[in-house]
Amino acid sequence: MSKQTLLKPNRRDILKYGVASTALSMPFVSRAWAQTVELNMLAWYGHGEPDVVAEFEAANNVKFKPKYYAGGDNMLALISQSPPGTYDVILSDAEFVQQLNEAGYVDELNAADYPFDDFLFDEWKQFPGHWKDGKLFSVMVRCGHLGVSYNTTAVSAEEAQSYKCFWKPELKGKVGHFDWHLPNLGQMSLLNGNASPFDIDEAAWGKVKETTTSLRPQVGGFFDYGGTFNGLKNGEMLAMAGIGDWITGVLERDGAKVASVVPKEGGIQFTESWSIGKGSKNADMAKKFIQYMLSPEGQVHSARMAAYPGFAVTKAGRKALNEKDPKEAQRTGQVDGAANDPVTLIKEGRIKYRGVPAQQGLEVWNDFWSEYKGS
């Protein structure tokens, strides 16, 4: 064969060898030949955004189609109005998992598929509501703490150590509520001294309503995520009940004079978990995604989420966060020995898991919240 022949391969040679060599040198090209898998996601805002899922999408030829909600009640309503199989992955607040399961909205999971041995707490392996009759239906992937959120120019760090600061005279008309009854009423229950803020008898529930009603003259509005964020950002609201660093952290990272603390009465943990939707046609890829979110890389993306930060739930995830972004790890207390270390706060018993009302029923709390807003 002549040198000229080697330099000028014919069209047949190109088709025979050229594509193969390109695929070997650029392995990602071969994925483009396969049909992109669309994963329908139901979640709080941010979980389907590029800062969280772009790497997974690129590595697995996946495209997420997120549907966002705010509040577990809204999440349940959206699923109930959708045909089975609509959502491949469902992010839910942990207290709603059992309702998802009882309604037949999620599939059973295999516990062996997930790194429970790496969780920061043994109790998180058997998190309330995630299991039923020894069967797993949801996996915890992140969490955060709710407490006193405030403008640091209007409320001192000392004042913020109690929910009572919401009644500060100077804050009249400047206290906002994140518009969801569970975190707000849970905080009022903690202020009243209830060790189990969501499991209270009728007498204690009556006192929670009284305490909450007494705050109404201070309240300047009830807000969704965007309204809460903007209200604190522009100073329209100087304190906010029902939230925590998951909102103020975004502002704080941008230099805003806001902060969130767990007060002396205690704080509430929100816990977010992934399930696979019943009837999903992409259950294997959905499982792979949940596994990714529990990997060190996934945990870092979750903790640093642009929409709202959170805590890593695995030891490897926490370690990776400290290596990747030590400043954010320090800011959120995810460092051994930090005063606001979430692990320490939980061990000290200062954190209560957010739940649904155990003795009144969800609709009773929701009805009171509607009355309170309209008063």
The other form holds:
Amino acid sequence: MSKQTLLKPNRRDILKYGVASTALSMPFVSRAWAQTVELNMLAWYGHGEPDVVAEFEAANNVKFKPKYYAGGDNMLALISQSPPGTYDVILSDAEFVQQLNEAGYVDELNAADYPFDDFLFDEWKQFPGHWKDGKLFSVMVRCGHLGVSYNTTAVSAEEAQSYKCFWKPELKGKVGHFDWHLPNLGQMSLLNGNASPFDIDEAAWGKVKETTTSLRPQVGGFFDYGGTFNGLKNGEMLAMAGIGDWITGVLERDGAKVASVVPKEGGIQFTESWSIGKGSKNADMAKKFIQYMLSPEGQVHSARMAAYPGFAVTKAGRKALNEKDPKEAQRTGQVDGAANDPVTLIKEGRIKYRGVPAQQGLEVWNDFWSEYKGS
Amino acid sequence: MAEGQRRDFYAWFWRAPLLVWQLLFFVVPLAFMFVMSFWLVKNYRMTPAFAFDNWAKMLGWNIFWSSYAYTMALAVAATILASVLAFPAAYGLAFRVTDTTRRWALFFLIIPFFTSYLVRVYAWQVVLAGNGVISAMLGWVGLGPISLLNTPIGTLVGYLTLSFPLVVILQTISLASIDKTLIEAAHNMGCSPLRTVFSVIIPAAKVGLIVAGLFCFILSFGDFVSPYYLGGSKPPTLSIMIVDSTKSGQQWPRAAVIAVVMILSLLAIAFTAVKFAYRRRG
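Can you switch from the form predicted alone and show the form predicted together with its partner chain instead?
Now the full complex is given, and it begins with the chain already shown.
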């Protein structure tokens, strides 16, 4: 190549050398592309966001492709409409794992791959529905409590100690519902004194409907996540049923005057668990991801998730959270010996696991919820 | 090939894409939805069947009919409000401004469609809330604070956000197309301005005015965003009921029943409106 050509290349030279250099670099480029694994995730909003998965993505050359849902029924609906292998990792509300398994949507897991020995609470190792005939199908990764969520300028901490505060005359039109029947009706069931809020006979179910209906005049609206968030933030709603710190925690971090407590009648635990989708082509990487989420780093990311906070489920995870963010650990009671330690609350019998109705069909609860909304 | 045959082939060649498109993306999905309304859901899975359970359940359910009445009432209210409020603006743009001003005005009326409807609705939340602008203004005159958020008024504001610019545009085009000599003749014969509007302009622009109102009705009747985010889903409209049905227990067949009823209602209203629009004065 002459010096003249190098200094002043014509258009043909640029094209020629451009094509040649692109062709030469293709093997490296394609190798780099080939190594990037795309993991399809089905989860509640937030689990596939950078604050949770960026480190894992960078360390393993993985790219997540999340599909978000709101509510276990919605999750089942989405997965049932997709061909097998569509989702590599599936985050499920614990009460729906059994149905995922029965429908054949998830693969069996090897218990030895996950740190069950390090779990904070023995019961979580054998979470209902996660095992069948000694086989593991899902691993609990985080949880949170639902109770009374309220604006601290309108409801006192003492009043918030009972679900009865929702009926406070000053809150007329200012009580909101997270628009999902299970947590709301579960709370009403707790208020009625049902020890197992989702396993109630017809008489108790009738009373739950009565109690819920009596709340209707107080209700200002039914909201999804965004609406609940905005309603509490702009003061349109002064108390919310069906939620907990997973929403007010985010607002509290922004300085809003809101809080959530587990009232004296008890609270409900939402539990989230990871499974590997049946037919996943990236099952090994999916397993690695679940292991990461149960590692101390993963547990910290999960507990501090920007979309909605949760509790760590492993001892190492809690320890790491206390080191990394002691303020958040204190705020959420994730400190050994704290009065509001989530594990202590369960042991005291104040927390019940959210479940699906045991003696009525889910459809029955849902139909009542629609009637309640329209009344 | 004969000249006539060549012309037929040419016409069909250009018609075909539209027909194929409509067939594939309208008729087939619509037929599938209708078929699905007879299916059953067992253990969260849709099972093909020919059962009337979903129809019996939905049509025999009080909540469905109260939701239907509420949805219809809100859509009718939005249509009347939009048509009445848009008319003076459209009249002004059609008869009282220059062509250049009218073109600029129509351009500005299109601009709201450049932004997401959902974003505009979220912006309205700030305005309509108890601590929002409207409440503060009502407070100054001793009527507030009043929250319009999560009320039927909030929903109506959302419906008008969606349809009002379109209604103004359609009314303006319709009024601007009127033969101006008819108006001049009315004036020459001593007709008052108000009577000219009701006896000459509105009858002459009837088709356009009705079509504008019909668009508003269709958009409002099927809207999910405003009743959910500005009306607080309280009570739910039919579109919210569709979402609720699909969210809970994967009741797509019941959602299909609601959708079919909505489509039939819209077809009936659209045909009636168009028939009325083209009816000659007897």
